[in-house]
Every structure is written in structure tokens, then in C-alpha cells.
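In C-alpha cells, one chain follows: the form predicted on its own.
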Amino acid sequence: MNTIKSFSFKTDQLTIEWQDGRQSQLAAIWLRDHCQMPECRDPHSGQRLLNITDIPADTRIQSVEQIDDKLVVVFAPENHVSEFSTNWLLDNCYCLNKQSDDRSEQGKKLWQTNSFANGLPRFDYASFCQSGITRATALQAVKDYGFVLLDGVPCEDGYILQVIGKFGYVRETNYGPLFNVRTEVNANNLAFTNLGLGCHLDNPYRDPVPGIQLLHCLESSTTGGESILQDGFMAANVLRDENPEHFKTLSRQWINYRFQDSCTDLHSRVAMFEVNDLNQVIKVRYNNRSIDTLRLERSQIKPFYAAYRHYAEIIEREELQISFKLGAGELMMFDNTRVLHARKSYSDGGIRHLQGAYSDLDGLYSTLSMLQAENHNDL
């Protein structure tokens, strides 16, 4: 365990020299705001009991004393006493720990066709249900690669909702808690025909979009209908490398998406690439079928179309795609803010029946964190 070599303080800052040579410089207001004492933090939930306006604007360090593995800090003008353990200071120091964003491209394993020489991330559903380790590993695959395949899922109507219950919550939409993907007469969505579909992400016209999509094959006896997946974060990286201006256009130019039928009118205004403060991609929204009429500034029309065409060409490159055919009892689950999916056309003869449903990333990430904490010695 790392220990404190020495410390010093001024009224506005505590400086810690660690035994390994690293240094922490912690502002007085930050320390006061992060007080761990029961009068400042609820001991059960860990949530703050104070608003920032409850802390004096002229907060300053009055004294610091080391007692065993803790630093005891007294703040003026309140004469408030806070205790900080060495481990807490190490784990939370903003000098030593960069701000994390586990939704961004930085924390992902970007992939292309040849990235899966040892096979796609695929797990037995019975093991997924019975083993916390298997479930954690499968959910980690969704976090890392954006998708996972499950085998041996019972071919029962509506069973897809039970799969969601293993890691999160159903995100109900205008299609209901689940929807059937098969040929329909006068379909309100091309997904419900036997036509091929280009790479896209679902529901960009919603705010927020469903973070997870599942497709469960109940029956498959047609010719064709192979599924295609493509890493939208990888494609965005390729675009950035090939033309930084095109990347900038798609991350800054907001456009409108819309879906309408006889009982629904959904619309949003967003960029194709959502980036964080570090200019890292955290969401992709690409669906050519759902882009509403483009009403951009005149000067932006040609640059937008050039960038849009470039990205569309990248995501159709075969070396960036994987293709497979779902059989009865197989289910694919993917990150609908990252992984684009497509479908090849299929024959009129035979039956192709999939059921789909949506969930959200926060439930999956929460379940994954809890499983990893429970099984940390075995993962």
C-alpha cells in the first residue's frame, strides 16, 4: 500500500508527497466539498447532504494532522473537521486519476472484420443465466466490443423480455415492449419487409435513443437474411484519420431526424457524432431512412453532404463489417449508440421471424459493475 512521505499546506491547498514520488495538490474547496464525515455525507447512500452554497465561499485550510492512515483537516471559517483516509485520497485525487468516461471510444476495443480471428463473442444462454462470471464476461463484451451473441435462448414468444431482465429493464416504445421482425403487408417500417437494410442505428429520432437493442431469432428457414454488424466508433476513427474536417462537420452540424406513422410523430435534432469534452465519440446516430428534410445554412449544405457521403462509404466497406446468419434460438445484443446493424434481403419462401426489444446502457453497466464486484477474484 502506498503511503504518505510528507505533506504541507497553504490556506488554499494541501500538497501530499507520496512514497512512490508522485504528488497531489488538492484545493481547499475541493477537499471541503468532498468531506466524508456523516454530517456531510449520508453514511448509507454516500450522497452529499450539503449544497455547494452551504459551504463558505472563503473556505480555507486551518490545520492538517496525520493520525495513523488518515489526514485530519480543519477548515476555517467553520472550524469544520474532516478525516480523509490515505486510500481515499489516492483513489480520488484528481492529479493522479483522470476523469473517466466509460461510454467513449477511448474505453472501447474498436474492431473490424479481422479482429475476431478466435471467433465472435458468443456465450451459452444457460450459462449466462446460471453463472455470474459468464454473465459478467458477456456484458463486458457489450461494453468492450458493443455486441454479444447468445446461443440456446428458448424459442418462446416474448422470451426476449426475460433476457433483458437478466441485466436491465425493458425500454418500451411506440412498437410496444417488443416487436416482431417479419414481412408485413403495408409495413410502417422497412424492417418489417424482406428487403435488405443498409447499416444503421435504430431510433435516432428519439431523445434519448434506446442504448441497447436485442434481436432473438425464433424461426429461420429463408434463403438470405444474414445480419451485418459494423463498429460505428471505428468508422468514425477512420473518417477522422482520412479527413479531420469531415469528422468535425459530423460532430458539430446538428440535423433533424423524424419518424411518422398514423399514430406517432417522433423527432430530434442532434449531430451524427456526439463527442465529449475531449473530442472523443460517445454516440453515433446514423440512419439514412430517418433523416428529416435538411434545412442547414446555405454555406453548410455542400460540406455536410461531403462528410455524410464519406462516412456512408466507410461504413459500407466490407473490411469493417462482420456477417453471420442468426438461427433459431440465437440472440444478438448490441449497443445501439455505437454498433450499426444491417440485413441482407431474403427470399419470399420459408419463414424468418425475429423478435426485437430495447433496453438502456445504464442498466447493463450497473449490473456489470455489481457482478464484477461480486466475482472480482474470479474475473
Ligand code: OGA
Contents of the next structure:
Amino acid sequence: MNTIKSFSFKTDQLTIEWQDGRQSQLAAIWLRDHCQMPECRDPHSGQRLLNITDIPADTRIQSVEQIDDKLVVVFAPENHVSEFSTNWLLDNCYCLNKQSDDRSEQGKKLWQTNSFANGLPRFDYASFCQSGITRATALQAVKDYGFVLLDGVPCEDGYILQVIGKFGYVRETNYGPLFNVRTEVNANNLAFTNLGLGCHLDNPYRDPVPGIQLLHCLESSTTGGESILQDGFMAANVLRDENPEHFKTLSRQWINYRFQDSCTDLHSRVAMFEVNDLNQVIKVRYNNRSIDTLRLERSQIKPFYAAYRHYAEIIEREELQISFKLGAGELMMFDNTRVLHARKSYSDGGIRHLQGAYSDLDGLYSTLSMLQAENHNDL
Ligand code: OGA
Ligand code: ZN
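Could you give the coordinates for the form predicted together with this ligand, as opposed to the form predicted on its own above?
Every component of the complex follows; first up is the chain already shown.
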């Protein structure tokens, strides 16, 4: 257990030397803003009661005293007393804990075909429902690899919505709470024909894009129709390695996406790669069917097409794809901001019927955190 070896302060900074040799340098304004006392934080919800403008701009440290495992800090000019426990300081200090970004490529396990020599992340649905540990492991696979397969999901109309209820909330869209993926006459979307679909992410024309997509196979007796998945973050990494300029173009040039039918007209304007403050990819939007008329600065048209083609070529590389055929009762669920999906064309004979639905990543991550806390207590 780490403890405080010594501390010192200046008016604008508290410095703590820890027993393990690490050091924290905490700015006075940060400490004051993070005061944990009941007048500054609601003890029930833990939410901040103060606005930044309630804190004097010339906040400074007046004194610091150690009492048991706490540092008691008095701030001028308010004469405000705050207590910070050692554990709180260790868990929250910005010198010891880097900003975590578990949505970005940095927080993921990037993959290619040979990453799954021991099999794909696949779980039995009954166990997914009954066991918190299986559910947490499956949801963790969605977080790490961006997808999971579930076997033995009852082949009932609408059952997919119950699956979503096990970890999150249904994201209803103009397609309804769920949509049927099967051959339709005069389909409003190529997904509802027997044509092959190239690797894509769904619905880049929405704001925000649904974070999770599920496809549940109810019937599968056609020839063809295999599914393909591809890690869009891995492909973006390959692009950056092969041509950093192309990566930059796809993360800087905003383009329009659109979906239209007789009762819908959805638009968005975003970059193909959304990056964070560290230039790491956090979302990919790639869908050749729904890119709207490209309107970029004239000088950007050719560079954009070169970068777009390069990324498309990387996505098509077989060594980056996994392929399998969904049978009745199988469901795949994937991070629709990261993992691209595709399907091969299928025959006219036989029936292929999938039901699809969307959900969001925040709900899944929240359920995963709660399950991990529960499972931890079970051990
Ligand atoms: C879709 C889609 C794939 C399939 O509906 O979004 O891409 O396997 N379908 O039919
Ligand atoms: Zn799709």
C-alpha cells in the first residue's frame, strides 16, 4: 500500500513524494475544484455543487497538514478547508493516472485474420443470460475486439430486442426498433436485396451514429451470404504506416453522408476518421453506398480520392478480414464505430432472413463496469 513520504507546497502547487518514489504536483486550482467536502460535492450523488466561477480566480494554498491518511488543505482567499484522502489522491492525481480513452485505438486489441487462431470470441446465449461472468467476458470482447458472436439465440421474431435488453437500450431509427434483412421487392436499401455488400459501417448519415449493431440470423438456407468482419482501426493503422498523408486526409477532410427514401432524409458532415486530441482514431465512418455528393475544396479532390482508394484497398485485404456464415440462431454484435461488416451475395433459392437492430456503446460499457464490480465481489 503506497503512502505519503513527504509533502511540500507553494501557493499555487502541492507536491507529494510517495513512498514508491513517484511524485504528484497538484495545482491549487485543480485541488480546489476537486474538493470532496459536502458543501462542494453532493454526498449522495457525488456530483459537483460548484461552478468554476464560484471559485476565486486567485485561489491559492494557505496551509497543508497531514492528519492520519488525509491531507487537510486550506485555500485562500476563501479560507476554505478541504480534506483529501491518500486513496483519493492516488486514484485521481493527474501525474499518476494518465487520461484514459477506452474508445480510441489505444485502448483496443487491434486484430487481423490470424489473431483468432484459437477461435473467434463466441459465447453460448444461455450462459450469456445466466452467468454474469460470461456476460462480462462477452461484453469485454466487444470492447477489446469490437465484436462477439452468440450461439443458440432463440429464432423468434423480435428476439433481438431482448438480447439488447441484457446489456443496454434499443436505439430506434427510421427503420423501426428492428429491421428485417431479407430480399424485398423495390428495396429502399441494398441491404434488403440479395446483392453482396462491401465492407461498411452502418448509418454514417446519423448523428450520432449508432455505436452497436446486432444481426440475428433467423433462417439461412441460401447458397452464399457469408459474413465478413474487418477491424477498421487496424486498417487505419495500416494506412497511417503506409502513408501518413493519406491518414491525415481522411481524418481532416469532412464529407457528407446521406440516406433518403420516401419518408426520410438524413444528412451528416463528418470525417471518415474521427480522431482524439492525441490523433488516435476513435471512430471510423466508411460506407460507399451512403457517401453523398463529394464537395471538398477543389485542391482536395484528388488527394481525397487517393487516400479513400488506399483505405478501401486495405479494407479488402484478405489477411485483415475474418469470414464465417451465420446459421439460424447465431447473432453477431459489433462496434459500429470500428468494425466493418460485409456480406457476400446469395442465391435466389432458399431463404436468408436476418433481423438487425442498433444500440449504443455507452450503455454496454456501463453494464460491463457494473458486472465487473459485481464479479469482483463474487471472487
Ligand atoms: C446490414 C447489412 C449484412 C448481411 O443490414 O446492415 O450489412 O449479412 N447486412 O445481410
Ligand atoms: Zn450493414
